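Next comes just one chain, in structure tokens: the form predicted on its own.
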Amino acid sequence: MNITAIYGSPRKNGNTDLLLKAFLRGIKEHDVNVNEIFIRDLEFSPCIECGGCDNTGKCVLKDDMQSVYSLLTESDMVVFSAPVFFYGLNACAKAMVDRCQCFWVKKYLLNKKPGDVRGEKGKGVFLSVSGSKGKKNFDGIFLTVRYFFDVLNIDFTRYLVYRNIDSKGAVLKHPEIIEEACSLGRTIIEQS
């Protein structure tokens, strides 16, 4: 099984990084291949809406996203972690999602079957934290992540989200949250 883990936080070793690392500890107990992507370390432009992908479904911008595209389409599972910024994805995570417009074009404008976008339907997992206690903190992110997974022919399978986790490392004050992430990784692999 090939898994792509996307660290979508601009903050190194922040709360969503720690959640994803815990999730991967559960997964790595099994024989799987994990590719980790740290969005904050990549050099890429946001989508410039140039229309270059309209005829081919391939992005014409040549930067670090080119290596991300192949991982996204070849993975059996994509695990995406990112914190809430103003009820949405942070800028670097959203820029990565927006650069997947080429997959949307391929699927919906060029009418390629989902299998042409990505092989068999994959699994998608999302992990997030929010600094506030707001009841609708994750509403905007869920819509974005759902459609991001959709263009990759991935089912939005599971998620773990936590409110009122803000300062760097705050999630470590809640060992039950770290264990829940590790347990989800273990469980999702055992059920595959």
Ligand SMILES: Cc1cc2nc3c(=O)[nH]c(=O)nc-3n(C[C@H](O)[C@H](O)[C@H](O)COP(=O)(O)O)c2cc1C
Given for the second form:
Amino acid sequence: MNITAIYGSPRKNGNTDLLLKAFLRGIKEHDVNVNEIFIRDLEFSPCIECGGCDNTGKCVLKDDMQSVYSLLTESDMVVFSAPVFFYGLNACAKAMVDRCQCFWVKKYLLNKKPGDVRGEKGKGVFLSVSGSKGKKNFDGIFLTVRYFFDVLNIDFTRYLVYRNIDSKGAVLKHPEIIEEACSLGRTIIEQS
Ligand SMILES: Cc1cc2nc3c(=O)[nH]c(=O)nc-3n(C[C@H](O)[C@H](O)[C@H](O)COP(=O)(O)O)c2cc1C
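Switching from the form predicted on its own: structure of the form predicted in complex with the ligand?
Next comes the full complex, and the chain you just saw is listed first.
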């Protein structure tokens, strides 16, 4: 089983990094192959709306996103972690999602079957935190992530989100959260 783990936060070893690492500790108890993507370390342009993908469903920008595309379409599971910034995804994570417009074109403009985007429907997991306790903190992000997974023919299988986690590493003060992420990694393969 191939798993792509996407670290979306600009903060190295921040809270969503720690959640994703805990998840991976759990899933690595199984026979899996994990590819990790650190978005903050990639060099890529935001989507420039050039229309270069309109006829083919393929992005024409030659940068680090090209290797991300193949991982996204070839893995059985995508695990995406990113924090809430201004009620949405942080900027570099959103830039990566926007660059998946080529998959939207493929699915909805070129009417390619999901199997043309990727093989069998994959599983999608989203992990997030917000600094405040606000009820609506994740509303915007959930919509974005749902449609990000949709264009990749990935089922939005599970999410874990936690409020009131702000300073770097604050999530470590909550061993029950780390355990929940690890446990989800351990059990997700059996879940539908
Ligand atoms: C630019 C910026 C915007 C933020 N916006 C929000 C917000 O709208 N709501 C919220 O609850 N927390 C917000 N936060 C707090 C982060 O969600 C919080 O610090 C989180 O723990 C960061 O996760 P990370 O360590 O994985 O990067 C913001 C933080 C920054 C730096």
